[in-house]
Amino acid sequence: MPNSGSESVDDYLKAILELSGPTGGPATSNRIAQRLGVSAPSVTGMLRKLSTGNRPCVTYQKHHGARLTNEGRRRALRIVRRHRLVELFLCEVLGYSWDEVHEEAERLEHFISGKLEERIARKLGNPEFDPHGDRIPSKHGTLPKRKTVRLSEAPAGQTAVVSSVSDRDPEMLRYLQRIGLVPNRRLTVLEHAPFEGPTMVRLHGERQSRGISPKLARAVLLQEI
């Protein structure tokens, strides 16, 4: 069973990985603090700790944010793999809905052994995607990149398929399920209303267009067909 210190380290590394995005840019202390619900001084102290030693997990410069080292990325992807496998296991085997699994996986990801991780993967047929459309890192610590764009940034007139949606807000996930804005659903972006107005889309199979709020549009990633 991991101790609280190793759990905290895993949470920091996962947060940096997610906040860095596909380009691997720096994650600022303020954004890390907001993501983890801790104080800025606590983040600074942890980042300094993680950037020292024989195998540092991050590179950190004050006022410039933190980036994962190869060691840090490997460890972050390991915990992300376990998180996403647990989410899928809860949905497919235990009958959870996709809006219930994130918090459960947040707790369980720290307590899964490598043996159990691989048995879950085999049971699920070594899946590539979690219930929300996110790729599951391989057991070798790799994560293939996908060229995606946020719905809020997709050009008007583009036809695309929903790649993934954020799993952090259960109420939002229930709403997306209700309107059918889910992974693998095709849609056409019609227009972005100005002044923080809605993004108008037409889901394939529906006649009427639908307005998507800016918050929702930022939480949905699209992949070109």
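Quantities reported herein were computed from a predicted structural model and do not represent experimental measurements. Residue numbers count along the first chain shown, from 1. Basically, rigid core = biggest C-alpha set you can superpose within 1.5 Å across the two forms. First, how it differs from the form predicted together with the DNA.
- Put the two forms on the same core and the Cα of S163 is off by less than 2 Å between these two forms.
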Given for the second form:
There are 2 protein chains.
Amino acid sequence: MPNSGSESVDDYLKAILELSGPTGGPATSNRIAQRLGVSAPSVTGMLRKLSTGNRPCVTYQKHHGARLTNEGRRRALRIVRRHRLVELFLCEVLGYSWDEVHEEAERLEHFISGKLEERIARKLGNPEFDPHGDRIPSKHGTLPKRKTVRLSEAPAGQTAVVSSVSDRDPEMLRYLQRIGLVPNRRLTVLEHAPFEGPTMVRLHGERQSRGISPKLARAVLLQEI
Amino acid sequence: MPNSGSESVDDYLKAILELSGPTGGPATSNRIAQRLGVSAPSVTGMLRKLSTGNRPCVTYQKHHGARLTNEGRRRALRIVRRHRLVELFLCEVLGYSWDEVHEEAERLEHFISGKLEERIARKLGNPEFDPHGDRIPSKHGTLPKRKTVRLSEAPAGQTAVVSSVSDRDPEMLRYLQRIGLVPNRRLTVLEHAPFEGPTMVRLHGERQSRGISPKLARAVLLQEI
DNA sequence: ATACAAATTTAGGCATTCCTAAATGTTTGC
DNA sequence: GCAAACATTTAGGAATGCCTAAATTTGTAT
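Instead of the form predicted on its own shown above, give the structure for the form predicted together with the DNA, please.
First the chain shown before, then all remaining chains and molecules of the complex.
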């Protein structure tokens, strides 16, 4: 059964992947519970399940959180690939705007067969980025890293390309789109304001965005040029 | 909650719709169990559940099978609409062949939101027929009837249009396609053979199909001209 | 009319995934 | 070093939806 893994399992693996961050550190029960909107005891039960079997998806020590195994990371990245392919497909083929796609993709990602995944990817020309600028993992569940920094942590004078923005808040997405802060847009950070006050950025020398609050700034990832 | 209804519920409603046929007669537990590949007791339990609540989907008398209520029929037809839209979409937009789409659609039909349903329909030009020639119900869950007859029951000399073919057997579909027996194809029945031996039909005066066995013939619906 | 066969329902269970409440383990401030 | 605060796990239970085995009901054939 290469394609085992319920909707729930998919969600847990994705959550652990995202909570582990680039460091691959452990994801704690509470963070997982919070992200998935389930109770902490539910998480404990699922982690125990995921860490057993002949090819466990996570390593798990009581009270010390969970990490993905290679198998688990591969699975998680395949779900992420499907999520991002679906998002891009909805935008490119069905005229969705980028703030509408997350919810649909969150549901559909669990039900995209390998064949459908391939057809969608082919239709889109085997794309590298989703509509939010996030990289699309390979069909084998791999994703080489790039060096990125949060907008809120970028020093004044930094020139970079918007790498990605969180796709979880439609209102924020519309705001960012309105001020021109979209993926692959080149920009220069005018003022570094890590804790409060506006961060101003110049976009490609033409337009200027003001009043990016730290909260918003934290949601934007820059990729160094 | 206008959109309640699990995957299982969807499947039961669809099964009852299809087993009721044009007459709207009751669907028996065993037939439902057989079609869904579950045990008869499972069916009993689900029918009891579906027939209770403030807006029941089926009426159900012990030992006498189930019928859809208007509410139930509407729901079932909306699932069927999604199934058929997805099938057509996969063919038209993603290059699937008509014998590949059923399995995908069977899974995806449960997870198509109203918005996605509308975008797919619009992209396809609000189509009336799916790739197998089956009519696509309206978004309100209605489907006016047409007069049809099975190929196996059509008398010799009958001229008609292929209305639809069963979409459940890929091998049969490929065979029918090879001999040119596809939806909306006009044909004349040469020989009436209700029980055994081949039924021969002439297609549009040009091509001739031979060796249609009763089993295959039963899968083809003709719409009188 | 009745007994048998077929269809159907009841009874009792299992797996998944979630929950709350209570117990336990870990971390941290002083 | 220790207690309060916090994080996590255990215990016990609910809802779905499935199963098998054992009644029960229905319909039919004699």
